[in-house]
Amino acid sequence: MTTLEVWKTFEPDNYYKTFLDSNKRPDGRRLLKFRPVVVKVGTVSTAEGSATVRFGHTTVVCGVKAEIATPTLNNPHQGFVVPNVELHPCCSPNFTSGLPGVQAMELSQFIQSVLTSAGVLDLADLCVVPSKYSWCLYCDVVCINYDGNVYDAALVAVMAALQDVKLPKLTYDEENDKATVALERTLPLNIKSRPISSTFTLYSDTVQLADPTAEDESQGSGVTTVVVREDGSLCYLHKPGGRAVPTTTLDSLVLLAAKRVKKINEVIAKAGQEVD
């Protein structure tokens, strides 16, 4: 064992707290740089649309799976969207096996949230006979390796896998009241809004990272995700406890999101056309 790691291990606070003294992370980022981000599209071959995304080393996939569902009695013109994530003990040690974790959970709802609030498909798109059949698209996320932000990371998946679906044709025969779905896959969803979320941990009043690994996210007192549009616009704040962002701060955290909006999209439809 190195004297590196001998302090990290017996002073990880200490240790820490050094490199951001001089305005970098132990991983050789500045404070506020973002990890590159790798994605490729239809890595699952059983699911009608996928992603593999890559923040650093965290790892994520996400498999869209479409079945024909009945519309609900309140909503009988609109399709349905239900997110899952799923975070094992095979990613990281922090997460244990069996029922989802509080973590998971909160994931799920997160992007449930962000894809509403952000107007990312039009849930009478999959809607095919009011009242009879529609599309319910489950978005299954996985988390093969985490070093952290697995917010941003699970985002990404989604949105790359849902630009990556394609269904089936389905006919209705209204004489017979029989459906009737082809063979071939040729139909593209009609992606309304591209929303692109920026995970920041706070570590202090005025040191925030950006884009935090695991041992960020465990140095510091809280995290706060800015989602927005393609527009600069923003669509959705999560702040699950912790520190209090000053106004100021939340301001220059938006302000950075949106600058990276339009290259995140660039990278999800560069990934896009390599499958094409």
Given for the second form:
Amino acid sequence: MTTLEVWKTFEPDNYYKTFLDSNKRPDGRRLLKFRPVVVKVGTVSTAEGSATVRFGHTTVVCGVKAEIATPTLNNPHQGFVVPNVELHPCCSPNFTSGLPGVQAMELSQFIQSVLTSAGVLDLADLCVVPSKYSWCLYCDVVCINYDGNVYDAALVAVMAALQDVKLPKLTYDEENDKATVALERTLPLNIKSRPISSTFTLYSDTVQLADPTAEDESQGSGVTTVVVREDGSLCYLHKPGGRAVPTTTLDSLVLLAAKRVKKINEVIAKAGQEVD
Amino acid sequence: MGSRDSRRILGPEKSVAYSLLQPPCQRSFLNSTHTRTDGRSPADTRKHFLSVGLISEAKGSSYVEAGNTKVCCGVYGPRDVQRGSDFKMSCQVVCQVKMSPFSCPVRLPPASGDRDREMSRQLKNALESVIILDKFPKSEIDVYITVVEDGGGLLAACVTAAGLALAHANIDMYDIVVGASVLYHDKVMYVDPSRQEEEFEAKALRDPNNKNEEWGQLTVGMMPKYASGQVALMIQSGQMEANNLVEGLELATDLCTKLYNLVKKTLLEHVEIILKEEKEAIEGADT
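Pass me the form predicted in complex with its partner chain as well; I've looked at the form predicted alone already.
The complete assembly is shown below, putting the previous chain first.
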């Protein structure tokens, strides 16, 4: 064990604070700097659309599986989008096997709220025959390596996978009341907006950490997630309790998030082109 | 399913795979030029890719890709046995294989299925004969596997991934275990089958008119260098004659030896990188 590791083991708070005092984090980043993002689409051939996303060491895979369902009586003209995030004990020792924990539930809910509030998909587009046949898109996100900030990584993975989706054409024969699905997958989804989230860990009143690692998350005392659409409009802001933030700080975080949207969307678009 | 899962976001009550509405297409085991559907000869293996160290918090981790099959494995421990479980002087191995919902052509429900549990059990039994259990008394080693995609030969890939991750975690073993799978169809042995080939066999099993054709699959997990080759796991399904089984085992042994060399190379490369980094760190500290 080196002296540094001993220090980290015995005085983790002091060790961490010393880094912050010189405006750096243990991984060498400045406080408001994001980690490099790598996006690869079409990584799972069994899914209708898929993407693997890395934020530094954090790795998540999203696969979209399309199935056919009957629209509900309430909304006979709408299809379904069902996002779920799985945090298996494989990706970090903090998770247990069995039913999803609080964090996984929170992440699933977050993805669903963003998809709805940003209006990513028009559910009516997913309905093929009203009251009879509609698509149900299961967007399952699996975390491979947990090193903090699965919020942003999961959303980027879902967005990249949705943009990769190709559905087969469904034709409906009204006379025989029979539907057939083509063998070739040709139809892409109509993506209405492309929201990107930016997560910050709140360490103290003056110190916020962008794109936190697992260590940053454990040292901080609250998170704020800002979701901005590609036109610069704010569509979702998530601040579940924790340390209070002054409104001026929040404003600056929103500005930072807005700057990042274009860049990440370019990365996703580039990943999509590489496959075609 | 009796009770509805309250911890996940639920879709519609019922949804079906769209492949049910697709026109049925006749598939044959071999393609028109009498080679395998992916162009391989019966003795050809798929392309393999192995790497270690992709899970930062795990004691050891590995990623194995064989054709389209993609699995990652994380090893945690040895650690204290969780309270409430039976006291044992030897080490306990906990194995959990988890298939991602999107890993198969038809979506799997996110909760653990029968196949997950079956594979976890088989893998646990195999690893118990690989790890030197007496070295870790009163402790527990957790081996978790996430299946990203099932492209055939899944159990074999899981065994290889577990062996590599255990080696990366510095856990004492008799030898590194590697897995291989062989398919028997129409009197020919096919090494390292893909999912299409496995599915074809599964269909043949269900077809009651297809009584004459012999077919079967053999999955072997072995330690090639321990006492001139020891088998830790051997699972055969379908029907084969006994001498075919012997032939299949020989083919699987050959593939295991090949994979073993690849595993060794991956670990050596990993060690070289660590040594290089350490050297650079020392040089950096000196200057």
